[in-house]
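Next up is one chain by itself, shown in structure tokens, the form predicted on its own.
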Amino acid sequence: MSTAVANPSWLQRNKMTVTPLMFLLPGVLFFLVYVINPIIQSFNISLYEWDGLGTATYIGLGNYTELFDDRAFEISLWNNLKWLALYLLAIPAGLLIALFLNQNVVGIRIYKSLFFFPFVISQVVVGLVFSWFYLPREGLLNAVITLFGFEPINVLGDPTMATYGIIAAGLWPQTAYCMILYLTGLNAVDPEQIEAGRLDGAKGIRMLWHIILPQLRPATFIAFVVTIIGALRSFDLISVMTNGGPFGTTRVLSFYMFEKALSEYGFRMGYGSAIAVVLFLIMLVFIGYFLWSMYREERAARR
């Protein structure tokens, strides 16, 4: 017994290291099995011309250099950079609504409540409800506006507003979860904060500003993180409402790989994977530069 306590094995020399790692090791061996693998194999399949079944032939950057000739690859790139740029709109917009809820109001769980429930339904049921409000006839839209003696209009059915009117569908769930997001990091703001705040004569836009945005740094973090991967992985709305038309105007990179890889006319899996791999640098770009920043911000903290 007292050379075991003497001699203690590496094991429990180690102890409070290994621990920790033990339980993430499950977590860390799924991530490498079907995130990493997968990216992986992805750039490995996006050098080659195949059809998911036969032979693959190794074509090396053949697939990338196509890209810069298909028309229908550059539509898909600029609707995501719409996607991107229009898609933020639910960060402000869901701190907004946070705010509001936030006060101590009669009747406020019934609000939240409402704003809450976009986000727990189906994107498929979303674009089903918002196909139905944009119907040339019969939808609401059209009903309020012909209201208004104004001629009624085909939201999905035109070019120029179609992929508009499906970010508009897809901002409603995003901006409940970014509200949800907000709704939490309001919860542990400081107290002692605001009323040193108030103390000082700050209230309003300085109070927000100053006080209260500094401490939700983490909620926006992780509601730019999560519109960023919605806006670039946006399949399901632009399936339901569009099926990326008309004329092909509301693909998107997602969408396009589907086609391309998947679909009845495509069957290209190096091509899909080729742009698969455009839209994971993408990606990587965005959240890489938030990352960052982040890093940047916690060290000048601990400074």
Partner chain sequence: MFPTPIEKRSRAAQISYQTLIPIALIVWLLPLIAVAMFSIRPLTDFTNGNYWGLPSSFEFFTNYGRVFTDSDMPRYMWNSILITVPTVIGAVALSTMTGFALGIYRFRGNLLIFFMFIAGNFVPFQILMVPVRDLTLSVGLYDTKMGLVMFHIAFQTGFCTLFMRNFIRALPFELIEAARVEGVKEWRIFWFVVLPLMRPALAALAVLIFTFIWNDYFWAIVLTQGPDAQPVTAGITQFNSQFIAQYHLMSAGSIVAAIPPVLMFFLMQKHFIAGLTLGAVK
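Since the model is a prediction, treat every value here as computed from it, not as a measurement. The term rigid core refers to the most C-alpha atoms you can superpose between the two forms while keeping them within 1.5 Å. Residue numbers count along the first chain shown, from 1. First, how it differs from the form predicted in complex with its partner chain.
- Relative to the superposed core, residue 68 undergoes a C-alpha shift smaller than 2 Å between the two forms.
- When two forms of a protein are overlaid on their rigid core, residues whose CA moves 2 Å or more are considered shifted, and residue 279 is not one of them between the two forms.
- Once both forms are overlaid on the rigid core, the distance between the two CA positions of residue 247 between the two forms is under 2 angstroms.
The form predicted in complex with its partner chain is what I need now, so please give it after the form predicted on its own.
Chain only, nothing else included.
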């Protein structure tokens, strides 16, 4: 043994621990300050009555008990459920379009991009585009349905229709997203299994269900994740298209929280945070499930 390496420095000996720490430090620090700590703080703020400027008064679970009698909160919660359920339609719709476009004809690549690109447009513009599409007098929707002899409708002005009108607008880019996931998935489907299926006489729907869909599972999983997150995050469309109206019927939790904490309805930071905590807990159920699935995959990959 030579003396040159007999006394490696502490840094040298622990470089396999120190190096990753140094690489992680800036990213983790940013994330702790701007994401993790605010989550904890929000939980804390939700226990106070606070206008954002003056002193905060501790009221325990007061904000939460108030939620129980809040009709607007109840409507928001129901609308969130509608969003969740209907938004999932983007997955089969996306699959359908992907199956339709999964061909090798001339110009198909351009068609695929044109079908996809609504996803790239900001939700604010999507909201505007659809609110003009729905306009009672100038909108194209009514121009089309009156052509077929129906009465014109005011989608966003009608409390029974407005939420569905907004969800339809949201489904447009979301379906495009699911479509592109499935197109990528279909590209990687094993041709030998399809041949084997054909030899066994599987066709159409049966082929899709028993041979194609199982191979599309990774795409379906991601489609589920992004669609559920997207549904619970809906804010931009509501803000742009109806601003919560008519009569507050299109509010969802994310929007109602913003209204309570920051808009003309007053600066009730504590109450707003309580709403945010409820939304967070709903989301946490899904996040937990996603993480658990990923964890199982990690374990399987390590073996």
